[in-house]
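Next up: a single chain in structure tokens, the form predicted on its own.
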Amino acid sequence: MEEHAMSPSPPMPTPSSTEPTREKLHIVGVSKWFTSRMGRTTALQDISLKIHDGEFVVLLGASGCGKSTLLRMIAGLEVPSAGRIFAEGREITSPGRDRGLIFQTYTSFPWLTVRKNVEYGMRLRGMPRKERTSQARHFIELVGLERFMDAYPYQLSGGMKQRVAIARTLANRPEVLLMDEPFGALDPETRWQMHDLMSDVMAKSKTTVIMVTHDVEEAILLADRIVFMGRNPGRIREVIEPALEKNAGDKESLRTTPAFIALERKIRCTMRADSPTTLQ
């Protein structure tokens, strides 16, 4: 079917209880390095960032700037070499149900239907069958796959498989949705459709989203804030808030506005300036 071994870092204070209640995540002085026989390589250096409830934050930058490494530390799959990460005041030290992760590769179970895939996490938690069936239907409808509830992954296009992954993750009711290049393997038209889907789903679910991409246009179209990252080592170069009217739903017109063109040019110039010189 197609669809168009270093010493431990010194203690750091936890975020103050007087911080705004809408703060969802607080990244405090995080660095990450890897040690091998060739020495130590610093992937990320001194990353500090606050992310608020309901925000769509995009980590943007060229390959090798540590975007995915930072996302994996927020997910609890990797541990900072220095610094700490907090979720509503609680330090993140391991994966948790409050954070759901979606990868670029398709992760559906091939032997389960769409509905069974979406129900899977709820079944593991012991949710009664009637309730999980109702919840699964809700999230399948949210991503526009109600006609394919009884289909198997091999019968679905790439974009539809990624919709299943989004529905399954949202069905577990995460407070933060983490996405690592989720649309990178899709063709341009399907990717365009997924942008519309994500904008609609996030408006309805009110979930906080952190997405990794190296696609400048994608970042501008989706993000409330763009965290532009440089490399060697990975660091935050700039935090950008696109001042664009996105509620009209007409992305073709948005892409031709002077504000969009200027912002895209600014980001691409910054990205080129951060790239290593290859010709002398």
Ligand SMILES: Nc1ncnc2c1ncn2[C@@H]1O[C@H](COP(=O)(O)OP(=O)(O)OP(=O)(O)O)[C@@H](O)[C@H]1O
Second form
Amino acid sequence: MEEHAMSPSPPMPTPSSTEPTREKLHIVGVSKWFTSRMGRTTALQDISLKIHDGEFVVLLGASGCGKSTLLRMIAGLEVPSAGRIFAEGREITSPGRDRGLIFQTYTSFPWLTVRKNVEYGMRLRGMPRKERTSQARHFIELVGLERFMDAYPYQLSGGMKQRVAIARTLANRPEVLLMDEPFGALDPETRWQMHDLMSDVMAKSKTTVIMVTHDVEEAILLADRIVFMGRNPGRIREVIEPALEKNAGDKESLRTTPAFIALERKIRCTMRADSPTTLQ
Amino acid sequence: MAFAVQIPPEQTTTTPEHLSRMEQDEDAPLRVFKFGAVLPRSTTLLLGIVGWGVLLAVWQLLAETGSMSSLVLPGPAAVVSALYRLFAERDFIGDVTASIVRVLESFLAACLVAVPLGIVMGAFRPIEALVNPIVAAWRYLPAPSFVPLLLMWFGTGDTQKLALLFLGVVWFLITLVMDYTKAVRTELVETALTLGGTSRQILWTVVVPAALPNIFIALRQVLAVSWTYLVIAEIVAATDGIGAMMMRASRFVRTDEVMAGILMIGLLGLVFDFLFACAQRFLFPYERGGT
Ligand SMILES: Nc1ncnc2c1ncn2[C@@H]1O[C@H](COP(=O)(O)OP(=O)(O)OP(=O)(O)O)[C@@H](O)[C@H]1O
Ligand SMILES: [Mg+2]
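Mind sharing the form predicted together with the ligand? What's above is the form predicted on its own.
First the chain shown before, then all remaining chains and molecules of the complex.
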């Protein structure tokens, strides 16, 4: 893993002031490397990004460019090797309820039923049982699992388990929602439902969202801003703002608008431009 | 609404498709070397009986052909009747009870020490670093080598026997519990962290429930080990217990009674194992479907 020495880093597309601001999230010159017996792997190099309150940011990029690592650092599960991350001016040093993370892998607790899984965060907080139950029911219905309220995770399909995780995190009402390829295991129909759900949640609760995906269409449809990352070492290559009229008509007609097509084309070209280095 | 739960898991898999597959399997010739084959319950039971039947037949045959004196090797029938006589005429039930109480008491004591200790060792690295070197060293010391020491410390009474049984299993149990606790998926702990859990909350609501099914398996295995130490504990200056009875019988060359004692321990082991299996199914219903 010596590649980071040879690829010339492109000019930073983001404004990188080093002063922490009261921004919802402010990532300031963050690098992350892992040292192991095989040497040092630079997962992320000099990432700077400001994320505003209520913004929906999508991270797009090839496998291994450090998207999960970035989310984990924002969640407070991993400490940056260099640089700092601030949430509303306070440096992030540990995980907290204000930043919910939906993992790339299944994380439903196997010993709890769907209902108990979704109630989990509220139980930690000591929320009264009645309120907890009604909240859990609300979010389970949102993700369409009301028929499986009392099922255990082993009785669910992969996509259903992922929806449990989504409901569990939403029910905890985080201010920042971090999602690591949350809809990867879902069929297109459920995926679309989840998109509507996300738009809904965003509109109602003003949650700030950072979502990782490999799906360009999903990125365009949901994002206020798309952060396109490159790898070796992981860095921000481009930031795209898909300024589409999202509320105009249905999703299918939006997909065929010239603006959408142009954007999709632009992103795909960026992805292609990234791939030569990935084939080494 | 909750239909997925009210159906017991065995039945959820018996969709028509599964049924026909099972029937096929029953009609098909038994394929021994096939990975992941589904064996019908009846066949499983039958094979178990066949195994035992062959063993008993060979044993009986060896005893009857007289290649070995019946004094040295009594047949299975003789052993069973000796067992019956022990219960009917010699108040064997008292010995059996004494042994069961010893095993359970020492096992419970070992659990009370090993389970909490193993869990905190598995959950918190500094505690592991502090305690594990000690445990690792003790694990390699054979418990019976402590008998002379225990005799000096506790005399010939029950305490000495309980101590031996305790020492025989506690180190293994600590190690197993620690390893199973460490094997809890980090994502589960991290999920709880991002949901706002404190260390104490996560220990009780994630680490313990996640490790518990495996810890239970460890308990089940270690209880079996406990029974193997029983005879060693009871042949040293014991007046009651299954092992003591066997020692008395061997002095009078009552091979049939010695073997009846062994049979009894085997039976008790089976019973406890069965009880454990039932408890497991009752306590961890969500484990039946795998992950
Ligand atoms: N705990 C770790 N120890 C060592 N290296 C790690 C660790 N976690 C991540 N890495 C390395 O950091 C780099 C980025 O990993 P990361 O999981 O963040 O990628 P990703 O963008 O999420 O990829 P994907 O799209 O496949 O999920 C990889 O090269 C990986 O090998
Ligand atoms: Mg990832």
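In this text the structure is predicted, and so the values were computed from the model without any measurement. Residue numbers count along the first chain shown, from 1. Just so we're on the same page, rigid core means the largest C-alpha set that superposes within 1.5 Å between forms.
Splitting the chain into two rigid parts between these two forms leaves residue 191 and residue 80 on the same side. Of the two rigid parts, the smaller turns 16 degrees against the larger between these two forms, judged by C-alpha superposition. Note on residue 156: its Cα is shifted 6.3 Å between these two forms, core used for superposition.
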